[in-house]
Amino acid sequence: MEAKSGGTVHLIATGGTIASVPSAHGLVPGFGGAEILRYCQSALLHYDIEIEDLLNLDSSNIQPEEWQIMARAVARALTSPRPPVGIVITHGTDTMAYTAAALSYMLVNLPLPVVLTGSQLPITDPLSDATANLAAALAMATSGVPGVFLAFDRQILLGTRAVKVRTTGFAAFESINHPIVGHIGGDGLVLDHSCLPPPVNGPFRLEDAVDASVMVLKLSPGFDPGLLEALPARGCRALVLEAFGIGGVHELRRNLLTALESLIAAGLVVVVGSQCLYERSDFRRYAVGRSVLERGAVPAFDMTTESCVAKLITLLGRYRDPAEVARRFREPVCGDIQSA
């Protein structure tokens, strides 16, 4: 636990369930950072917290433009005359994993921890998980370990590996294809440094350009490849295809291979992964998968869909050449690819 003399934690509030209050139309974000902290008196005793009320949104409305706003807020805090020791972002759970991945790509060479957290019940609810999650986030934010993380249900997850897997349970997030990097227990915050990505040398820089022209398709038996023909005309620049099993698409009667080849020829980056949540995809194993790679698709390996989408959106914002986007997509960043 970091004493107040240890430095300031910068709390960025963006809305979400943790900040929600009842309304005639259901729960809506209504609290700012100060109201949230009023329910966390122990945090005020142990941490020097500065508050920035940045957004007040249900996270269903958090989109790439809001990622830019958050990334720029982090950059401002880092370059202030008295930078904090760490940053906590309170955020709705529905798109938190996308934001955590996006910030991992936008905040290059982070010198300190940036930790996202939220809750499954509003902080005003007597049974809320909000205070425990916020306490975990504050502990991680003062750990001195740089990177983007997600703190939830007494666990610390790498930002590029978190996925929301439950709609109501407090164990809402899991670390997919990667161990958790830390947990909260009787010994306080315990980190497994062997699970952290290697440190990156170089000065911090903000890469906040985005292009949201990305579509995700979960393949289903009988899908009509002709439905993809409209993508180039609609300005789509990348497709994330969640294929079957370890890596396969159908070519009998409805030849998806030809459709994917046409998209790649039209300049789209086609990323292929598995719709299975756990373990890696490997399109080299079966003939129906190898044919996809031979046509120029980019394998997602063991990446999460959230990280695939966020990585593409940030890369498309930086580069116009599809080949360059594809090349850089294959490069591991912040632990997003472990098994290639």
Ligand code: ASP
Contents of the next structure:
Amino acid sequence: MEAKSGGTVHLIATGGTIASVPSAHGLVPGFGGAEILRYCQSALLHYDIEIEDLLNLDSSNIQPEEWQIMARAVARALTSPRPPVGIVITHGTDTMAYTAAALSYMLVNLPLPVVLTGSQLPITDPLSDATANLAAALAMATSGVPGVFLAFDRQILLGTRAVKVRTTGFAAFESINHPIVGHIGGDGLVLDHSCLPPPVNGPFRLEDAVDASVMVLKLSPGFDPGLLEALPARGCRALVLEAFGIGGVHELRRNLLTALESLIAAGLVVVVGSQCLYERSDFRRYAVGRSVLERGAVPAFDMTTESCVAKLITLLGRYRDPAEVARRFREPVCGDIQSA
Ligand code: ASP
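If the structure you just shared is the form predicted alone, then what does the corresponding form predicted in complex with the ligand look like?
Okay, now the whole complex, with that chain kicking things off.
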């Protein structure tokens, strides 16, 4: 038999389509890690894999509390007496990009690869993309390159840059405003080291505090700013506003500027980005955007909304002071901001 690659990979199963089986109510996660791996015989021959069945959820139900459970599981594995060389997390695709971003913020100075993967069709389906995705994740997990990544459709994406862009297509994720960091082809896994975040600097630290009091608003013409008045009383501590184009909000007839100013005065962190998927926001360009910054909003620059949400949830968990959250939000982490 072929020799196995050095070191153990820790596989954490959390549910998702990859693990799903039919039920009377539609697909439900049913498989644990061992059952998933039964469909990946060549991976079993090639890698030493230890399995942890952590969750069994459709990722629609994966929320900040589950991010904590996953981050703690990773921390446990890598501080164990015999740490793995890398970690693979099988996960539903619907919120995988949020989890990938969240883990990037919670696992500080990560010394090994943590790779999320899943599939668009259950692993039991003969046409499934699951085994190829899992093979890509295992290859990345044994690459020795530290960081949080997402492996899908033969591509490796940075955890802070992934966005789910397709509901059924196998190319379900794109790396937004950042090149993919690797791909699988005839030469195996090829990584582009120039696209990887700077190497870790300092000891590993688990930052597992969260506060989910964040709202995302995609602005639409005619939106009534009065609807935002309820947010402080509901305990909302941060708003991510997906504004128009490179950066603009309406003030004519319905004055969003004063509404945002009131939220900031009430202690909310207001992050403003673009509802365009590609390229940066820059609220300095047009008068309808500049006034937003003048009122104290924090620019999202070229970050994904997924990363904005995950960064705010983790920062709000760590800090009470909105000024501190706003200051730390602007600091690039794991390649999340490039074009400021
Ligand atoms: N609803 C599923 C989930 O996110 C979809 C998937 O895994 O592809 O768990």
